[in-house]
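To begin, one chain is listed below as structure tokens, in the form predicted alone.
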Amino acid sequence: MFDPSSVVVGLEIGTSKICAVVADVTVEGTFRVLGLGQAESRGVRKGEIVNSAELPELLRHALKEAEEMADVEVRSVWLGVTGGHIHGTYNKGFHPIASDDREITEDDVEDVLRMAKALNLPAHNHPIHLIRQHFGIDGEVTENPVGMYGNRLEADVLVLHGNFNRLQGAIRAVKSLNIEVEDIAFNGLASQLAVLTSEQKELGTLLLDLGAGTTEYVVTEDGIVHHAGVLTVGGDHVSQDLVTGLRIPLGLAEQLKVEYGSASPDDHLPGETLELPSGNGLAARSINREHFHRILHARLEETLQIIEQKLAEAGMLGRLQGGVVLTGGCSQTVGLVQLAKDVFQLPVQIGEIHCVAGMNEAVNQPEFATPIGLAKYGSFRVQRQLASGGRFNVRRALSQLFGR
């Protein structure tokens, strides 16, 4: 049995699916998935809610399914967010050490981080994560300044932020079910919590989460998240390209993509065709398999190339000694690993969810990385509550997830 007070729920409202994961965590840190619920997503485009009319009922279905499997009542969730409005901005904070002996305390650290967070964000934007990069004491870099001595403390941080009103859409949809939102977390950071190993985080690794409406990317090195962003392109765009290029209905495009899709234009026999059934007013016909694959290849290659260019501009490509890890529903596309190797000129692999004890193999799938990571994100709070038996600073505890 498990303690109901140790239960955490991760909720992803994706472009193609809604997924809720119920998990529990012990004081020793054992993290277990107890239940999983899904529902088809509607009214969500490129990771953002554009029509909330049907969303509450779909959320209720996914949460109820997860509740029944876990045999718990869901009262609150850790909610994932994404979208093209989410960006990362670097900033620096400064704080003079006022004590007589100039010893740096935890309060000094909190003050300098607060200063670093107070940057000029775009109008109506809200900080989602404050991720420590490193500290400095009188110009000398240090990892942990507490207990050291100096005149001025500095902090370099990465602030992930998004449009306040667009973030509120998902929060309000959840609260309409009388379910509380404990906090929000960027989907890309949640996925890296579920997928990347400690070694990969130290070496320098790019996580790519390829979903239906978005592709999130996160660079982690020395255990710290140094770069993150969102590209509003995903598997749905591949399907739309097939609709246009092959002149077929969207449903058939989705089916062909899943059953026969490949990111390699050469993954076929010369002259090979695919037979399309009649229906929806269309006569039966055949399509050239090479043409079909080239459509997929072109869109996926362009997506990877855009991200590669963004990372090159940010000076991140030389820091990826751990290579590239793919996750998300589109990551299982045949030939995608080789395509990513060609684009990034780095080792590439499909990520495995590693943070869950006794997990059913059916749950260990790339498309569940984000909701499992969201539950993992929330579990750090529960773990510290169980260990301390009392109150603690939530923001301070969670800051340890993505940076020292």
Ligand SMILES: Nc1ncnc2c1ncn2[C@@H]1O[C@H](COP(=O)(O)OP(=O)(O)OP(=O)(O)O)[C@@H](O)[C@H]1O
Given for the second form:
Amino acid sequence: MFDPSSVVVGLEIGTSKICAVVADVTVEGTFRVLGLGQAESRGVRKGEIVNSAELPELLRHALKEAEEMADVEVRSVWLGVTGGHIHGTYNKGFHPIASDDREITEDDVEDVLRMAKALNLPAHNHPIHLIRQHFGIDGEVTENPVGMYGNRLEADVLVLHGNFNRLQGAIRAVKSLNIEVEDIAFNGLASQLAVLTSEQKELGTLLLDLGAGTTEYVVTEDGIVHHAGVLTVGGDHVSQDLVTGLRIPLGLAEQLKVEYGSASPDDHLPGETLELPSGNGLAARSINREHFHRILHARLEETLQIIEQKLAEAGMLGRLQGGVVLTGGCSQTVGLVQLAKDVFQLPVQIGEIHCVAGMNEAVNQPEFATPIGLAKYGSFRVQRQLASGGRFNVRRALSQLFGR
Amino acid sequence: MKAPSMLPTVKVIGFGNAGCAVAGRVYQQGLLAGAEFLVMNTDQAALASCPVPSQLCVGLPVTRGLGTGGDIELGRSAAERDAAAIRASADASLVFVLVGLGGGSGTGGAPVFARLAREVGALVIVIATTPFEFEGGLRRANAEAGLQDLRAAADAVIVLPNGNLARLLDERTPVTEAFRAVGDRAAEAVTGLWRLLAQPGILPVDFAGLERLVRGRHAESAFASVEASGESRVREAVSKLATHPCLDEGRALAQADALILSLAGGPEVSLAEIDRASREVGRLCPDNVQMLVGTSVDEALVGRLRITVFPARWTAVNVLSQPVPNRASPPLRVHLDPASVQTLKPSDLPDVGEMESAEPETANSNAAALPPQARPSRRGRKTNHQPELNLFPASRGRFDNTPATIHQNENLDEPTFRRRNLVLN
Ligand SMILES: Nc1nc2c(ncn2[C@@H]2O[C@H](COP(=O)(O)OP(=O)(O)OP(=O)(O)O)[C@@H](O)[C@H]2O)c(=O)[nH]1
Ligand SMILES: Nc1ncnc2c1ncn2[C@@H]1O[C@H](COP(=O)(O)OP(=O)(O)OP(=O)(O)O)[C@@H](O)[C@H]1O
Ligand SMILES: [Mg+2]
Ligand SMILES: [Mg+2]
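Given the form predicted alone above, I would also like to look at the protein as it appears in the form predicted in complex with this ligand.
Complete assembly follows, chain above in first position.
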């Protein structure tokens, strides 16, 4: 059996599904998925819990399924968070070099990072990730300042933060089952970990996680996350547009979208129709395929365009030598890769889930990028902690969110 | 007896230092023609510097006119000592109570006032600010306790968290300026409600409509007011609301049980524009939200459109503070002075049928069984229906209960094909 301390569990409370992934790291250091459990989500919209009445039941179901497959007991999880309340802010820290010879030491680096982290967040906001960007010595950018000389050390960080109450809401939902939350992580960051190759991370790559309620975007270059955000538009919008445009029920819209949907406006013959069988007292109906495709295309194109525009405004488009990688359930839409190529004018591909020994085939699905990435994030954190000699305990850092 | 079709008698009460300061401001602005003002405090010096002439220094024997120093209990007992005077002062159909929560006098006293005023039949709407972060834990704890009491005691509490306002202010704003802004906003909330009731409009709201919406509901409401001009002013104003920090970036709308919406524009404003604005705001709310809409034309707003919203939620009410079925049987919790019951007139009986249900049908069928004076007035029901405009928002489907996704003034929850005017025929 495995060393239980190396078992990690990632949990995504997604808009369409709740998914738990149990994983471990082998002696050789390979990340391995041992089990995966799912439940159809309810009461989650745009990536946030709006009604938690049915959640405990659904969470229990997903966790139990994962536990049974992996044959371990789940006591704690690494919980994914997303939603329109999550934002990224850049911050800078300064630190004067005090030593006589002006040589920069490890301590100086620690001090300047502490300064950079002391960011004035709006009240009620809580930092989720503090991501080091780069250092500067007297205005010159540098990667590793230790051992270099200067008067003033600077550090740039990207802080991803979210609304305290909403983060706490997700944590509470899990804790109500007597399951600990090791830490929270941004879903986009997790997906990026699951899907990007190390080469892509170096080159400069945009990861898009197209879910049901949200689309996360993350730009990674030189192995560092430089930009990240959430657009609260997803597959639900695609389906809801069909509901309005074709006057069909949501369930049917969802089904037609998955079975016949395409991101290209021309994926049909002139006058072609979709015939809906009669049944359940409903009359037989035919749907104009041209309308169907136009509705889908308009929404998907707009969503990609908005993200393209946001990245252009943030000055990120020039940095994407590695192109665009799509993941999340909606990335399976036929023709989406081509549409994204047209919008971004960059190479686009669908992400493969990497470094997954074990149940590779079954879990290599775009919907699972986030929960797998969450488990991976957890295992990195555990390893880092163990490597630095400490007994693993990050929960302390979270006590603020857990309190009350 | 105050006829529901006439302007009701309105009193504005400031309680505690902050409440007195805001009441003083509103008083001096002179916009609330016909309203009576009164300020109450335990702090005699503060009263002396307040421009409102009607003043009551409560609890003199216990505070010696020196304030409470942040002691809620003392604030409460000070007010209770002057219960008789408070009751006498609350003789109005509608009372607005202004208070800054966090200290002792206002936080302890305002709930006492609200309870007594409700007992004597007034509709009580409290406008309460809650402290800034920097004021520290004690004041915030005080405020939380006071807010709980107010929820139980008042018909509606409009909560204005100073913290939300702080996000609109420059970081370097001096504290005195910040409090001034807080006071301005509280004043704006009262004035906004007043305008809704008092200003003759294209689509007026009367007191009965407001009363039906909040009486006994223990509603808790947020407040925001935005303005926009130019060609796309409706879209711009609506998207400002959808992302407004005072509405928790639109969540207050997305989770509202009821919405009081006031639309005002210059003489050029068209009915179609008003209709569109109210629909679009409605779309930010759940499907089953109860809307009370008032619209008016204001010469001073030429070229501009102003939208003021009070999105409210019914707070969890315990059995003791359920909608009062009959004002003659007061909530059980109160220390009841039997004399106060006598002051009620039979004609003050509320419209039971309407209060228990928002469905006009139900209200009607109940009404048949009620004594004549309790039958809902025709006029009142008409206002509730507002048949001139179709104010019931289109279904938000999957996005019910969520804040709208706004990008560059566009509501992305609306179908793309529609916003891009693609024809499907
Ligand atoms: N608008 C406004 N708000 C204020 C002002 N001063 C304080 N506040 C707010 O009101 C809250 C209550 O303070 P006060 O009104 O001074 O307290 P009080 O009710 O008189 O109670 P005690 O003085 O403790 O008896 C504070 O926590 C502040 O948030 C002011 O000048 N204007
Ligand atoms: N073959 C397909 N074609 C198009 N869309 C699909 C397909 N399969 C799944 N989807 C859509 O993918 C979405 C679900 O994706 P995913 O599981 O990544 O989302 P989620 O994690 O539940 O939501 P979120 O991350 O937004 O909270 C649904 O909207 C679903 O309709
Ligand atoms: Mg997801
Ligand atoms: Mg005082």
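Positions refer to the first chain, counted from 1. Keep in mind that what you see is a predicted model, and the values were worked out from it rather than measured. Rigid core here is just the name for the largest C-alpha set that superposes within 1.5 Å across the two forms.
Annotation for M148: C-alpha shift of 2 angstroms or more between these two forms, rigid core superposed.
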